[in-house]
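One chain follows as structure tokens, the form predicted on its own.
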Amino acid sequence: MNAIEVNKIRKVYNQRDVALDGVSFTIKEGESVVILGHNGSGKSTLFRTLTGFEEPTEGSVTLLGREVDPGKRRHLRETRKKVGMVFQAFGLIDNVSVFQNVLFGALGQVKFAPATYSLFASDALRTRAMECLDRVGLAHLSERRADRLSGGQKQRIAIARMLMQDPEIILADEPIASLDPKAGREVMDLLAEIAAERNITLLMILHQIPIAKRYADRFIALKNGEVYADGEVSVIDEDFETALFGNSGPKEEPPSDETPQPIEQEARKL
């Protein structure tokens, strides 16, 4: 079965701007797959496509057998439920605690958001927020605030609020980019073993080529809006780099209409 249908997406902003154009492909369940490409190849539209955050001009997203659909909120939320996303920023809420923040995960699982408020959480949500704590390593920060953890602490804490979801669906949007190379490389082995013991589809943004390749089965590159490459990223070599990224300056996507709300507004929404 595929976890990801993307058919002919195609995305115009201002009736004039193409961010994306004809962009087609399917990722089995269980995949690891990485999207490659320059500032402004389309890539980060893709995701907010894919997570419904905007709706494309023309085509479709399939997430789990599920069209994806902005214009309906219900059918919407039901899709995201298993739809696990980790972003540079973290997205944590920083006054206050670690295990708090974990529980925050489990809001689109619960009728009332104050269910997942540690004063009233269940005993069954209290276990699974320490569980997966544990699974990341810092079930012994569970009390302490968001705001004083380093970086990587703070994105094992993302990865741990995201596997309360239980996902099936991974998705990474630039997920080291703002740490340090050991703090990164960390981050990645463990999305990469959660994902393998898990059987779970993980869809990342990497700009980082070696890592890339040590962490992805297939590559999907996007130029100018459109799918310019696909395969196994053992392919991948200097010249590809060169006609991937060498060529084009860097350059920003057009501003979308509307702009996505941080997660912890969008996770009330689940």
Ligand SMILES: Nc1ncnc2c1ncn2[C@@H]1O[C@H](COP(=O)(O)OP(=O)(O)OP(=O)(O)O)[C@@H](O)[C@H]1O
Second form
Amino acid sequence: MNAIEVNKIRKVYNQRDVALDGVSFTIKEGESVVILGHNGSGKSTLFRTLTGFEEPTEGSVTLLGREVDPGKRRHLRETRKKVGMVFQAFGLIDNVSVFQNVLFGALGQVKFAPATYSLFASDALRTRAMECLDRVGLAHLSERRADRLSGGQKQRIAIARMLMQDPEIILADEPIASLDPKAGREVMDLLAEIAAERNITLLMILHQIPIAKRYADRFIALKNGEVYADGEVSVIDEDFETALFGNSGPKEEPPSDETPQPIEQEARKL
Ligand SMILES: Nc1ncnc2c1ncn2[C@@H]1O[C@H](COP(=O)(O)OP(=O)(O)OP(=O)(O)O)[C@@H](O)[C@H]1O
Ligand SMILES: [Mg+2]
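We have the form predicted on its own; now please give the form predicted together with this ligand.
After this comes the whole thing, all chains and molecules, with the earlier chain placed first.
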């Protein structure tokens, strides 16, 4: 079965800014796919339309066999429960414990959630929260306040929180953009292991090509809101990278004798 079907999505902001222009692809259950593309190419907009946070101007999205319709709130809630999201900025609640943050991951499954939800969460939920923390290797930090963690730890807690949803799809928008290389690799290893052991479909937005090649089977490259390429990560080489991202700005002209350097201009005034 296809986990994600994107059919000719077009998204126009403010009736004139075209963010996505006829984007189509399908992703099979259990696939691991990276979205590549320059800043502003439409990657995050695409993620928001997948989960119905953004309504496409044209086209449709089907997630796990059900069409995503921002107008149908109840359907949307059901679908979103199965989609775990990970962001660059972690999204933890700073002034409560790690354990409570993870517990909040199950909020979508509780019918009537009081403000004091975490105090009254069932034993079953509490046990599951500890299991999720254990899976990311941070059970020993359960009582620590969330703002007293390193970036790498925060992202692993965010992953534990997401696991409370028992997701069938994970969408990760630049999950390691704020992390140093070592913490970044640990988070990527964790995401890849979890996706593999539970047959979760993993769709990630990543900027580093080597990381993308290591952790995804397939890539979809966006350029100016369109699908520029879609294929196996093994075909990505330097030429492709240059074509996708362009050169890194205009080359600087070497200084010539005719154009005096600023310091020479200043010196001549003396
Ligand atoms: N809420 C919005 N209102 C208006 N325009 C928007 C909005 N969100 C995004 N855009 C525009 O849509 C285009 C795509 O933006 P988007 O954030 O999807 O790109 P991105 O590929 O995620 O970029 P980045 O790599 O910088 O995160 C950009 O031109 C952006 O300015
Ligand atoms: Mg983005």
